[in-house]
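Form predicted alone, single chain, as structure tokens, below.
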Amino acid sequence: MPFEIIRNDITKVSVDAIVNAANKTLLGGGGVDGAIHRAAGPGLLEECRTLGGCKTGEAKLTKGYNLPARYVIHTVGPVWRGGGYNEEKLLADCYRNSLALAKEHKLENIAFPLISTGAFGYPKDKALKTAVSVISDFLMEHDMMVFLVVYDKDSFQLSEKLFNSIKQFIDDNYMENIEEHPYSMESRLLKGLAVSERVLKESDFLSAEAYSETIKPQRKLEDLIDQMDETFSQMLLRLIDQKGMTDAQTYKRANIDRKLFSKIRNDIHYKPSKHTAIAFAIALKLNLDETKDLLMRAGYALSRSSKFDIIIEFFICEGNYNIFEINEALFAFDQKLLGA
């Protein structure tokens, strides 16, 4: 099951369990958890007191009283003292525990906060990197429905030198008002040229050796006339066994629900939508030219009329497949996630 990022208040989200970023009493303060304990009443408390407090990294369970949440898992963050104390690894354990709370619950969703990013002064740049890479990492071995609850985009940060990367690249490659078609040839040869080598040679995020994998031809004349009359369903199913994955593993990593995955594996004709089918060309870790035949197949195209293709377009040529982290630069530049 998918892992989402919403702009919510995390006292408002109906899940099996809310993530409380608490102090090492557990009985209240400032932030989200105070936000928490007042939305819960006073039984949450009451609760809260019989158990001892919490160190850091560490996760408790109580009851969720007042809130639509039926649980609530506190866990304690570490305050950003520079990095040198061993933050990062605190900060990992606060995801790992209440994930592993979750599981032993055996509960099916839970939404966390950016948790630290608060009072204790966490920078929301590095916080984001460490959630994102921890309930990844969970969802890849576990079936669980995981929200990261922003409140504001104040509250979400990506990285200074990514977020101005995508931009410039979206700069130099954004044109508005193109009028295309997916089968038209202006559009194909729209969509089949490269990213322009100046924009590819001067960013950080593309090594020389994937800059001259965007830039080599990608496909041979004679399996595109043989694949001609495929099928999106056809065509996905027989891209994942050239790839030698698992059903399981093309459906976690394109961040797409189980049973969307068997709609499409039982249906020879299912039209998905483009975003699921772009996720599925991510999960396979599918370069430009074969990204745009699979999207045909479904009746899509790429188009620099959109924010969201160039976004995709960029992770593409930079080589970044992690669909959890592209979703971190989608929903910073306020466009739709992949799969969920």
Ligand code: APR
Given for the second form:
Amino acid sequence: MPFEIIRNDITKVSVDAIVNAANKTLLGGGGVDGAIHRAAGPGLLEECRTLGGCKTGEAKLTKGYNLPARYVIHTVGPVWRGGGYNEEKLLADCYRNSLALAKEHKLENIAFPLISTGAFGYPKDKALKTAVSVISDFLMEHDMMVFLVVYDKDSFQLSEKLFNSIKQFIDDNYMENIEEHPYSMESRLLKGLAVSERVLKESDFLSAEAYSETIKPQRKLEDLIDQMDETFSQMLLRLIDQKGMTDAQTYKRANIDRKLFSKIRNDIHYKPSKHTAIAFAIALKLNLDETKDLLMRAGYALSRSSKFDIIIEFFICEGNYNIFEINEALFAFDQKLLGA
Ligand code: APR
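Got the form predicted alone; could you also share the form predicted together with the named molecule?
The next block holds the full complex; its first chain is the one shown before.
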């Protein structure tokens, strides 16, 4: 999974580089800066003294000394002054320049704290949005493992509007331990499709043309019948072709690494985890019915007694297929993230 959000103390994360939310002097401070200097030992400060400080938005690299990380990338976030002083661009520059420095040094993985969201007062939901947007753009073009390390839960905040919409959707749909009786793939598809076609055709709230344009199920019965014995891998590869996507676009949008994708491509009977199957449905921007069809090929069904499934359904119904934003929400609701 190229991008993960984890709960941890960044000084304990064993990666090629951890990023320090420093100040312009680079001579240490409180918060994560203080924690990193304490854990790294005096050697870090000695090297920082030779760097001549750092401008806001820029990034400089030192060794990691006593840290489990090999390097520390020091960057200086903007102080939040209400949003009218270029804060968003400067914060984005912190992530962009730190990633560029890691790439320049051929590092394979990197861990960020939520820069500027402590002493510098940057609103946490806005900072998270900027961090996720810069990191996900970078990962579309480069192969690297990126961790966003959240130290304490209250320093992680979705936008209130998004959080409340998801909470409402869960409240409306979640059913404690209902007995799921997923039909077999064939009978659910045929039963579901035939019923919905008949019911909708006979109903009088839809004119015939409205039915045929908007509501008619996305799949034709005859297509379903001749695709019925497709495996998950065959259906996935067919959909990638139909959507004119490349393999790389698909597995990057699914937050899946290349190795796992090639396993699936080379084994028509490969059985993915439910999370991986859903990640590909998101990458291919499938609607809810298509998602259920793809999941069924791997033997899974979306369930009303799973908050994870309901959150996925929320984003599909919203038409939001940004897997990094979906993972932010899953993290906020203490669910496993999407991807391998
Ligand atoms: N691991 C991971 N994250 C941490 C840790 C830790 N050990 N300690 C704190 N954090 C989180 C905070 O919860 C916050 O979400 O790091 C985020 C950034 O907070 P600060 O460390 O206060 O950094 P920032 O807001 O960028 O302010 C930087 O504070 O420490 C001084 O010298 C620093 O002047 C600079 C300013």
